[in-house]
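Consider the single chain below, provided in C-alpha cells and representing the form predicted alone.
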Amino acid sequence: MEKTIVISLGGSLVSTDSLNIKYIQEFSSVLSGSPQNLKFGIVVGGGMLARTYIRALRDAGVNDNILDEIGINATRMNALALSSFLDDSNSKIPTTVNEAAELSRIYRFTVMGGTEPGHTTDTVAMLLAERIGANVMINATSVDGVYTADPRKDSSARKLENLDYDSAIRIAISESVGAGPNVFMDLTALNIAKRSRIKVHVVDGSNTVLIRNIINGTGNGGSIIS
C-alpha cells in the first residue's frame, strides 16, 4: 500500500549565497533511495533568492502585495530546481494545492513552492498534506526542533522530544512576538494540522541523515508534534 510524506523544506537549506547544489542532490538522493512504497509531496522555500530580492524592492518602495509575488516566485523556481534532480517528478510547478494533489496522482514526487500571498510554505504543505491525505509532515527548517523557550536568549531552554498540539500552538504564539528565523512553524499550519490530526517531525534539514530516518522509521532527532 502506498503511503505519502509531505515535506516542507527551508528554503533556507535550497538557497544560501547561491544555489545549494550539493544540499539539493543529498536530499534528492534521501528521497530517491526510500522504499518504493512510498510517494512525497515536496513544498520549498523561497530562501536567499526571496530575501535578497524582497530587500532590494522593499527599499525602493514596492508595496508588500507585489514583494508577497516576488517570495512566491522565488519558491518555484528553487521547487523546479529541485525537481530536475527527482527522477518519477513533475517538470511543471503547480500553483495551487489542487493543482499538486492531482499531479501526486502520477508522479512519486510531486514538487512546488507557494500559492498566494499570506500563505507559508509550512501552510502549504500542510494543506497539501490535508488534500491528499498523507498523516505524516516533516518540516525540514533551519532549526532543530521545538524549545520550551528561545536557547538564543534562555540558557534553561530545552528542547521537547514529543508535545501536542495545543503546546506547540502555545510555543508558536510566544515565538512569533517579534518573530525571526528562529520560528518553527507558523500557526495556521499547526491549526490545520491539529484539525487533521498530521503528525510533525520538526527537525534540522541540513542534516539529511535525520530526514532518511524519519523516513525510514528509524529516528527522529528532532521534535514530534502529535
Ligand code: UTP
Contents of the next structure:
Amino acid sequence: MEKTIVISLGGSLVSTDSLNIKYIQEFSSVLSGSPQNLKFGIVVGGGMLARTYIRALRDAGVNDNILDEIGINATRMNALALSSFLDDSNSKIPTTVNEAAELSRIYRFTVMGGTEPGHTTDTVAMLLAERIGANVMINATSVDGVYTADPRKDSSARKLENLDYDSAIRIAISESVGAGPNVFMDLTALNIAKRSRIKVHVVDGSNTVLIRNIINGTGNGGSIIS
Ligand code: UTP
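In place of the form predicted alone, output the structure of the form predicted in complex with uridine 5'-triphosphate.
Below is the whole assembly, all chains and molecules, this chain first.
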C-alpha cells in the first residue's frame, strides 16, 4: 500500500554560507533510493539565506510581516533548489498547502517552502501531513533530539528517545523563552501533531543515514513524539 511521509528539512542543512549542494545530493539520493511504495512531502526551511536577509532588513527597520515574506521567499528558493535534484517532483513551488496536496497526487516528491507570515516551515510541514493524511512527520533539523532541558545550559539534560505530545509541548514552551535557532520544533506544529495524532521524529538531519533508517523503519536515532 502507498504511504506518504512528510519531512521538514531544516534550512540550516541546505543553506549554510552558500548552498550546500553536497548535502542536497546526499538527501536526494536517500529519497530516490527509498522503497517505491513511499511518497514524500518535503518542506524546506530558509537557513542562512533567510537569516542574512532578515537580519540586514531588521537592522534597517523593516517590519516583521515583510521580514516573514522575505523568509518565505528564501524557503521557496531552497525548495526549488532541492526539487531540481529529484526526479518525479514538482518544478513549480506551491504557495499553499492546498496546492501542495493537489501536487502530491501527481508527483512522488512534492517539495515546498513556507506559505504565509506568522509561522515556520515546521508548521507548514505538519499542516501538509494533516491535510494529506500522512501519519509520520520527520523533522530533520540541527539538533539530534528532544532533551529534558537545554543541554548547552544544563549538564544534567538527558535526551528523550520517546515522549508524548504534552511533554514535547511543555519542553517547547520552556525552550521558547529566549529562543535561539536550536528549538527542536515549533509549538504550533506540535499542537497540530497532537490533534491529528501524527508521529513525529526529531532527528539530526545532517546525518542522512539516520533519515534513511527512519524512512526504512530500521532505526530511530533521535526522539519520537507520539
Ligand atoms: P524557517 O521555517 O526556516 O524558520 O523559515 P526557522 O525555523 O526560524 O529557521 P531554520 O530553518 O530552523 O534555520 C525562515 C523564516 O521564514 C519565515 C519566518 O520569518 C521564518 O523565520 N516564514 C517561513 C514564514 O513567515 N512563514 C512560513 O510559512 C515559513
